[in-house]
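Presented below, as structure tokens, is a lone chain in the form predicted alone.
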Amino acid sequence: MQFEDIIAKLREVCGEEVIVDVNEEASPKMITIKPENLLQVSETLYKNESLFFDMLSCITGVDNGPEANTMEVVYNFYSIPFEHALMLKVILPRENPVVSSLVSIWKTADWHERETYDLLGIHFGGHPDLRRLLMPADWEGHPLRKDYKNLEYYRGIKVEY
């Protein structure tokens, strides 16, 4: 299956509005949608018979800094019966970065976004378990936001960079 046919698949089972970008430069090539519409893009990727990605390969979480005012969360998906890959992007608004989450279709989302939160501070709506999985529990902020500022004392110890 070519990109034109993923898109046209797409835009038949949810909408003609729901690509709001595309990237044919990007490697794999891209689309950028709402994220109101991203378990509902979702959805189809993983059931739609002729798309079938069966795999959810990475989860990327972007902050754009606060000039930009936003966020992003960019997807990986592979079907590996169909050798067919797909890059998805969501644009968020940087104060209150929430997205559906994709563990209840692909498994492997979990980590990915408990990693994205952790470091950024995305929240992933309907995760079932999201906390810190890289930064102990009590860490302070997220340390890939660009106004992050590093801690001097961790439990009163002096943290040095």
Contents of the next structure:
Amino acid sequence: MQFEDIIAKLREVCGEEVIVDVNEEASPKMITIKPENLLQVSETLYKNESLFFDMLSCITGVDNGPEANTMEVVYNFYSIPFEHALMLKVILPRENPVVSSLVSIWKTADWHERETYDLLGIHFGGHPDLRRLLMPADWEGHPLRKDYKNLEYYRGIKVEY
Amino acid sequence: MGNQVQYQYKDDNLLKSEPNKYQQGDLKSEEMIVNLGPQHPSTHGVLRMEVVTDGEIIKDVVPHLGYLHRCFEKHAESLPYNQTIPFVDRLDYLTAMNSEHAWAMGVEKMLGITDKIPKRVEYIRVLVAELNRMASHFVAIGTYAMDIGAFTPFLWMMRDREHIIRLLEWASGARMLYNYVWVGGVFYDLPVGFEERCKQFVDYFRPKLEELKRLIIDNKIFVERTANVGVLPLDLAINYGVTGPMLRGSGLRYDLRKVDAYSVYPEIDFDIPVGEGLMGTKGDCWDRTYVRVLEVKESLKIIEQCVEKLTGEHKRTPDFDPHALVPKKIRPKAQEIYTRAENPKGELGFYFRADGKTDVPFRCKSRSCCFVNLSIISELSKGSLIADFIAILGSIDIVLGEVDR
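What's the form predicted together with its partner chain like, now that we've got the form predicted alone?
Zooming out: every chain and molecule, the one shown earlier first.
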């Protein structure tokens, strides 16, 4: 299935306005959708028999910095039987970045989302167990944000070396 | 600096480091929390497992990661692309060549020079990557046998791994962290005589592989200990994003070397072994080990064909320069890509965002295979005996450097 067919199928099932932006330069080709449509679109991607994206390869959080004042979550889907790939992006406000969790569809989203929450502070609504994954539970701040400043001391240990 | 105080002692500095998910009140009577790790022989690194048990049955497992968190993504976002390669080595220190190959291919794809890489460079890369794949599987098989309780296979595997390590040291100058595959080329052409030594190694190891099969794979004790243990159904494996020998052990013929056909793999003839449940259920711990052994055999085939090409069609010439395409300055145009390659442990993917104005990536995420493969441990071990837990954990073949990144 070609990229155009995937878009056409999504528009057919989820409505015409569901895709905000299409980027054919990206590899694999990318679509941008509104955060509120994420769960519906993902369910279509997984359940529709002609799309059938059964593998969620990667979830990436991106902080665009205080000037742009947005954050992004990028999803990489892959369909093993049909061998087609899709990149999907949602853009969130930087003050209160919330997007729905995909754990109910792909279990692999569990750790990816926890990691994104841990390192970038993006919240995933409906995640069953949103705790920090890599950083200590009482760490302050989210290290991959562009304006992140190291703590001076963590439990009496100097952080800067 | 000098004697500057790094650590100020206060009473509350010594609180327990990571809180348990389960507190005493959450447990039913007869249930108990057993802590495995942070240090444990079956984890190659530091990992704490909070295991809730009822008698000998496992009720739940909560992994606590991050003890080794070495900020790969933060480093990668502050260094030029070529200077990150030594850090890529340290993701999974047992498969450094494969990780470098994945990184270099990703950056070359961004620069648009994938098709221009000389064939000899590509064959050298595949040769060293397959040598490294074998070395990684040797460690996986040997230490797994040791997890189960056998010691001899570990020594045998380490002995044979040493031959590979010496070959790679000869080529790159380092034993484990090579910095050999560069963006656009390799560090140096192979040393004179390398191909012949590879051929000697293949001839040496072929009969050893049969011995190894007799020693572990067909061993009755090993079969009793691993068959029907930690069965991973295929649909669950895909839903959890599990890749590599774990996914193939569950019976799916899915290998990115074939699926994506990157580098010169399409020109090479090799098979993808899958688990068939010969000794028990499809997708159990035995199947996963069996797939690794068969993959070693396929790697031998690939190495033979690479050596043949490197001494015949693409043999060394005095004017061959492996640096010919290495860019002085790597500045890809603004783009977003997700690139992936088949590491010994599964799919290693990199997500790059370049802004086109600087030499460093704006965002670089590594989707590491061990991280995703480990996430299934809780599901896989629920309901099994605590003695089998080590067998299940060992069969996943994790390196914590890649889990924590």
